[in-house]
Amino acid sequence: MTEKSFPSPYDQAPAAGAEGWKNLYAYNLVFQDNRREVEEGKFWFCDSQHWPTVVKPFETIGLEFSVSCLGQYNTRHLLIPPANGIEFRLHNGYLFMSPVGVPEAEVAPRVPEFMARAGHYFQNWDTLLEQWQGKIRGTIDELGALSFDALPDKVDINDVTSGKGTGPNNELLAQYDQLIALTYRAWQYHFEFLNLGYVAYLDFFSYCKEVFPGIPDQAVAKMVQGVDMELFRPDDELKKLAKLAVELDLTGLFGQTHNPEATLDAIANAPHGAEWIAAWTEAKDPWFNFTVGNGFYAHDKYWMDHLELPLGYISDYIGRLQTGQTIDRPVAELVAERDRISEEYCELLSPEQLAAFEGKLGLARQVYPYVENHNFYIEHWTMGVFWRKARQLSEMLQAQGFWPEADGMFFLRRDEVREALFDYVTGWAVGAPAIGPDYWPDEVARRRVIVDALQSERPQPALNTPPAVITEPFTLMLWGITSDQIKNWLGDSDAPEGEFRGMAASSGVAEGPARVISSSDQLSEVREGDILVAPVTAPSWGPIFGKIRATVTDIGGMMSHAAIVCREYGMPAVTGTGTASSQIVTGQWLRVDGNNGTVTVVEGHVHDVTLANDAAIQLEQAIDGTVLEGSHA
């Protein structure tokens, strides 16, 4: 394909002041220089879809556990022919990946077991998904039992009356231990369905470029959409509750949605406000778990803690509501053109090729909405949780004098946090001073200027030397990391300048200014009409997805939260362009083609309207003190 090769690990120096950074993550998670062969004879994509920011010491247990059970699922569990798992290294913060092989020898033994592996789940598969149901409400409701509270002066004299034996220190830490062990047993829930959604859909869709020469990639993926889905349930719960507010009269009420407390108290105590607060309640567990982010980071503000930003959506589909805009998605029209264009299909094959396409096609139906909801159950709900009680650790352990910031304790690995733990029972228990207040603030402060110099610069896009060819399915599918991906990372593409290739993930063409956004913190600056550039978005920015015209992402292949995201909204979707987000500015016109996975620059149209859009963001936080995220004034 080319000559081209990416820069080598080992010859990138960190950023200025991000000397030493290695040591704040575990030997196995970055590049040993005594590996340096090894390591450089793989070729390595960074993963900014799921990791787009720099990843903090704990944070790291997100990583380790969704890529390893990934793999253990593949290789282990399913033994599926073509793929094993996926090797992964930090390199200056960020996350990158390589895909492991299956040797061409064992690829065919490995046929028989999967079939047997993967058929007893795909036979079963409602019946296995309810049972998975249960258990993952499971273990969420263990963990939001779990609790860190500082331990006592003296121990509860009924524990002492009745010979129970063991202190509360030994509960403190069995807490901790069994909030990572939880979460990896999640993690593991997590992947027993997911690869197999993978796997059903992409054995239609090999079938369809069998029998349809030339076919589409994304005729193929609408034969498929208009599924109910759990992971949109958040957001349709907003748009029942704005249609609420405007039926019972309580419009006049959201106007400062950045005060829950002043807005709900308002809402209670006006006429028919209990039974709008009753529909509240009722939507905000479970649904209310969810994220701006992705989940993997600690500093990702979930609803539940953030009710400013429920109820900034609630004020902004109010407003699209009172001016008569729709605001539901177009299922009905989705669910139109799934069966046309798979009608239209089916009328081209033979009796035999119907029956095999009807009979993957139904179980591609079957399978495809656990490839979204799985997204809810995880990386919103249990992760909430997750966050939530480090969070409640990290605050106990900041009490205790550990680091003077609530956040002290991300910037330790996970296995530190026991050694700080135990040192804290262990002072306790003998009655001296723990040892970690004169050693762990300084640490931190040291360690807090690394990431922050580290977060200064963005990652290359890959490491090492390309293979000719990029035919992993799943790095394909997931990532959109293609061979003409590659071209355009090394600046080999042939497209012309103002112009942006990646992968036409969603159909329809649109134009309009582009709104750059690097996290969810700045989506209150998206304005009605702007085309969304940023280097990934979430599923939880659906709330948005009515205002805006098409989506623009650097990362992302056909079957990315991006991209089935976007087709569920019936919007227009180019992912996986590279580097969009980092060149193309706010402001400037243009024109997106869903249909053939291009972004062009038009010259000459600067969006007049953009400098008073962001005037009227300062506005917002010269009356409010503070970005109104979620909401639209």
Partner chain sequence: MTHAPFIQFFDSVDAPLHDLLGGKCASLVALTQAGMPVPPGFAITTAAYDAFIDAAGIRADIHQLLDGLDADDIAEVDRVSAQLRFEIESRPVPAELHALFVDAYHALQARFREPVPVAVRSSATAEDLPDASFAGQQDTYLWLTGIDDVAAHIHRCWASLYTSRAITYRLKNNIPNEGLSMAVAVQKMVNARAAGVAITMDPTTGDRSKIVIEAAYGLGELVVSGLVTPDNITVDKIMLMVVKRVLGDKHAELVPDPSTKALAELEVSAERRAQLSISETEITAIATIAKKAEKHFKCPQDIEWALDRDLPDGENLLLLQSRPETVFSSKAQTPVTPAGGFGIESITRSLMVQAGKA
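Just the form predicted on its own so far, so send over the form predicted in complex with its partner chain.
So it's only the chain below, everything else dropped.
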């Protein structure tokens, strides 16, 4: 029997040990008991694409800023006629979203407003975008200048004699406020252009669907996609450094990349090493402001702060260069394929249709790179600096006894952090110990238990009764949440046992052993020839895309990172399967059909992951005569 509805959040008890979880979050972020009727009347879907794990109290800043700024641009800046923003709630620690429509009567009056506002951006795209670059870099510089040091025993004599009149406590509080305000500002910049990028894409997309009914989504994406975007630059920099190491004969020095200092020292002291170090230093800033996560979690590891990560990837690339492999993305092929596709569709159009098609395609291509590139500037660069500063603050307060572990602060809401800071500066001012060290350690420990308990259960894909048809443009495009997808989640799919259906996000067919990765910490487990299976992937996983044969994700649509990166690498991807990563087991043999959006577990064909990988794959191929198509692996 299939269900017609998802559970109500009010009927969903949290995991054992997580009772009282709601109090971890601000009141407006959870379903309140007295709002049951209102909240049950809405359909909520889980955004595990951006928040795949439980959000700790301080980390709600990411979802609050991003989702509210997304809404702000639709609702207040651009007045997108049919779409306001997205409401969001945390339920059992996971984020759920519900798009907000515009009342019928307000839609038409918004049209001229939208045309004037959005029209201005499209007409002045290049100059406004250049201005944007200056704004975001300025904001990042301001964030970078913040520092959270312990308060000194006494105020500097110069501050006294100059008649400054305030102490470092004042600065500390101001810096904290700045940290929050600058980050909020950056998130507004994030959406200044993003929604416009999407509507231009959507316009081209709708036109393609009209003139070529049933055109695959992938065809539209391929025609628009740029191939040389800044988001790929960090990975490209690693490849350049790997090639340079080969050229300069430094390859023997990458044996202990887990120790970056020793590695870099050895290189610096080697003949020609200085040249490599100079290239490394130049690449590092800004391109290593890149996270292996997605920028929304305090534990996200940034290359800049963990140099063993880029060094490890470089070492990996060196190894592949030495065995004669090509490590570059097939850029020329991708461009040729993009041009072929566009030209062939163009040939089928009447002159009148062709003019519209080319105009829309041109605009979509002009604005599209931002849709990817902003990610580097905000999620990676800005948030990298934000988390570094936040960790510094948490460690400073740890040193003051507020919590025993370095990450203690992330179990506080950001307003509670400000309270704790007030507590700290008050203690400093009055000369008596702050109260925090007697209060927070137990409270943080209590909260940690709750977060861990919440973490032990996966969220529902959605809550309440879904609408008959999903029409909201952003839900469709950003999250890939279609009526079919919802049917899948409700167990209404007609997919046979052992088969997963999702979006045919990148074409080609490949077979190989599954490698299920649920967190970026497991990335080092990925072996040559694996099929990556993950709830969601992050752009910074670039370096592993050269090793794998295909990607399968639980969530995400045509424009999800997995889809985009796989198209860039010319390998199959099936996204938005709903449950693949929790049902597929590492080592199972998979057939990924990126043309039809299916993933099949090949029965009785378990791949021995303990075998040396290449040998194992050759063995599998010898047994099966497996033919790989559409894969550059």
